[in-house]
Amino acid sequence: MSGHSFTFSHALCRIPALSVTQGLRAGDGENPDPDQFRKEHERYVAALRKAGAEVTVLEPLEGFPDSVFIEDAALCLKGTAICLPQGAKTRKGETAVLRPSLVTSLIDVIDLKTEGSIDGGDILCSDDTVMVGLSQRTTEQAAMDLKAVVRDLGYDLKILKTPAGVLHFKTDSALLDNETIFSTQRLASSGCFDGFKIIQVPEGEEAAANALRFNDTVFLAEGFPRSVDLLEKSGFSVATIPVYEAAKVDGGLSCMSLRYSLS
């Protein structure tokens, strides 16, 4: 088990904009509190640093309410950043604004050439396979065009289907190690994780599925005690982080950072 899919030396994060109150969301729930969101984001960054990362925190982008969810704009593999054309119209310019920071931070930057769209939240990577879940934000054309790019970096690419009503593939799944996936029942039952060991999220705690394995720690959102207990009994070191404000705009743990190593 190599582990470079969850072993990182660096991360990029972006401070939530005050305009996050206008962020995209599936329902009509309560707006996030920008000040509280920033406090929770600070705890998130501190947790990544404690787990061993050098974290670069970028300034907020008021013109892009969802820009705190930085993972959607790029895919980082083996020190290379692949800039992604995002699926939501209001987020189309985020990647271009992020690109200079990627050039500064990573070894190489590639722009994905495609007529389609793809969000980083729909991409789950093991050590040798890039799994892309098609969704309202990610098209088959973009996934096919990404396949040639990741092949040059030593990865196979599998195109899968995100269940209806689920925003992103990683809303319902997380890589725990190179053989193990933490998944909701609705995603696991699709058969997309054949060949992996699946640890199923406890019923009623589906939102815990957007976990984040970062070096030796599995981060979970606060408020899911049965998921914490299940993963600890499975041998994982678990820590919880509050992401209540991010959840109000359909965000979670994985989407608030771009994680990578330079070696």
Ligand code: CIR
Second form
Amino acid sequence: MSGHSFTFSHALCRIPALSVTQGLRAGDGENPDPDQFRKEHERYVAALRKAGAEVTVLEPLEGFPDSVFIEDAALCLKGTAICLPQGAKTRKGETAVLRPSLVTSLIDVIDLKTEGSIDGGDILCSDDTVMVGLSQRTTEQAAMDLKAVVRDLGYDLKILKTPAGVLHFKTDSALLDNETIFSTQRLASSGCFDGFKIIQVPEGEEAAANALRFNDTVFLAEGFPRSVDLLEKSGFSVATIPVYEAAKVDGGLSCMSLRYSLS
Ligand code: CIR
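Would you mind generating the form predicted together with ligand CIR now that we have the form predicted alone?
Next comes the full complex, and the chain you just saw is listed first.
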């Protein structure tokens, strides 16, 4: 089945908690406005529904300020969810709270057993390969342990490196189709995407790299006109979503959903 890494029948999202004001961030930028964040989140959910998915929206978790970034807690491959032990101290309990929803929604749920840690944001999947970027959140041990799990699901796993100072591997890259990756120059220049066609994110628009190919649409964060042009000229159907509040706590488009297929 070709294209299953970007073809989805379902998605899980979580409403931002009011405590998102305490969300982790690298700098000391301003707090997101929770009400505005929720409005943007509604737009995000509506966009996924319009793109053809049945979206389950989970209740906010006040005890976990970053829980809106649901992608970091699990990896979904087709109809199987793999629960991931996250790298940030304040986020470690998110996976356990999410697990019952995964059991309800997906066909199978596996717990990754590892001494290490790994965030979903560091995992980029094509149809047959799981690419893991080692980062401040993701350890080599966890990547190795994940390799054994995904092998049983028919995937090869490649261990790569998230650039220094970049939160997650997918902060800087997105799969556009089975052969094509949208990537920043700083990530692609490492040669990690050899074998793929690379569309380089325009200089100055690096924050557009966390795009999301979802069925026939490539979603981009609002505010990156040169990226929109470039992808449209490359033949992709592009739509933009406002993610200004998520960006204040280092979040982007891919982080706010877990995408999977039951068909
Ligand atoms: C964090 O630092 O964990 C959150 N504030 C942002 C997580 C973004 N997740 C992602 O890129 N997959």
